[in-house]
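Only one chain is included here, represented as structure tokens and corresponding to the form predicted on its own.
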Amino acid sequence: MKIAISGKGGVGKTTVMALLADKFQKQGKDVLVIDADPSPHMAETLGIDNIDELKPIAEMTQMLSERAEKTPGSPFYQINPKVDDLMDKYMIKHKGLRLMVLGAIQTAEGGCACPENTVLKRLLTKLLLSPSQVVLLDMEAGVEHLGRGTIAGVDHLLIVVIPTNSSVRTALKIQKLASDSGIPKISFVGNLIQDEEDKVFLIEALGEKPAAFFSSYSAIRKAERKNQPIADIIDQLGDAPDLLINYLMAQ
């Protein structure tokens, strides 16, 4: 199963994805987390200390130049199909989880011509997973990754949305672009919910009920300030993580 997560900046998508990683790992799944946000924070959220050992794909200029080349007269990159070795060379392992980081995207070409995203797209479409394997992809905020088609190879897109008009507008735009991209399953996840009114607002604004509602937990904020991994406080977060995992497994 390949699951991507997206949403407006600051809605908590990295936190939700880290919770999913922990839950899937505890269920015995082989979990690979790919942090594709230009400002990556997944390693800290998972509690990984040896971050310096992980070199982002975006910084591997020699590898990228060898595997991504521009077709003459075209703004698009083609990629050598061999990406299997990336799995071992460019990841770190931590308590049963594996992490890869795309890294900051800073190319003159930008957009869909970006070789870093071409590598990532090829990696996602090439990966053939067994039922015990899960890939979790933490995307950059907003909608640009959909314009590049980076997550075309995923099975399910989760859109994290908080009870504000701006977050809903972004979430609905992501939903439309994802649907147009042919992503098979698209679901909303409500976050920073304080009361029943927040839930009703999201249901009415989105036109459907989110797969799960996460409250505005003070434990998460305190853990982040202490650089404490999210797994340490998961028991304080109610049943939302379990509800979301069960929902995903049933799809």
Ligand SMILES: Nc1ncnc2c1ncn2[C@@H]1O[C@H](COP(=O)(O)OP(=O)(O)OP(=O)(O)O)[C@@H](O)[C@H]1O
The other form holds:
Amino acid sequence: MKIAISGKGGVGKTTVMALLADKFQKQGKDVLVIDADPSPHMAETLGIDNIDELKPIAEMTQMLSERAEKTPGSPFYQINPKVDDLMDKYMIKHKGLRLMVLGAIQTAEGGCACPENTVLKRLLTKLLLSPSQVVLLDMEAGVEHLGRGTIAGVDHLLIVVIPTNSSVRTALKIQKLASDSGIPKISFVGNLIQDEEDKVFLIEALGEKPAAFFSSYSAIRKAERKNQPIADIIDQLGDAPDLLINYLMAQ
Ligand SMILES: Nc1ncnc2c1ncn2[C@@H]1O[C@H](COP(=O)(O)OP(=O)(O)OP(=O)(O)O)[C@@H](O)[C@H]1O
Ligand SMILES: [Mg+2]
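So the form predicted on its own is up there; where is the form predicted in complex with the ligand?
Below is the whole assembly, all chains and molecules, this chain first.
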């Protein structure tokens, strides 16, 4: 299963992904988290402190251009060893979780044809998964990145939305672009919900019920301020993380 997350800036994308990473891992899944935000901070949210050892793939421009040139145009769906070995090289392991940081991907105007993007796209589409594997892709805010290759091969896009007009506008724009680009399943996740009115607002504005509603938790704010991994406080968040994970597993 490959799940990507999107939404307006600061709505809680990285937080929700870190919660999912923890829950999937507790379900016995082999979890790979890919931080595709040009200003990555998934490592902190997961509590990984030796992140300096990990170089973002996008910074390896020389290596990426060489790979792009050597990529054969095979029509068969198979793991290209030239991409497959990157998995081990550019990944950090932490308490059973694996994290890969893509970094800032160069883009050209009017759609990117740069070699870096070609290799990254290939990497994401060629990640062959067994049922016990889950890839979680944390992305930058907004809609611009949806035209790039990073979202290729994703099975399910989660759009995090908070109960404000501007967040809903971005969420609906993302939904439209994602559905145009052929992502098979797209769902909303409500975050920073304070009351029933917030839920009703989102359901009406989005035209559908989000897959889960997360409240505004003081436990999350406190953990963030103490640089504490989100997994440490997950038990204080009620049943929302479980509801979301069950929903995703049922797809
Ligand atoms: N349900 C919640 N309750 C309380 N605080 C939250 C909740 N969700 C997120 N936060 C806090 O809100 C802030 C923004 O969250 P987060 O970094 O996950 O958002 P983001 O969408 O990934 O942001 P960016 O667009 O910058 O990548 C963080 O400080 C996080 O701890
Ligand atoms: Mg983020």
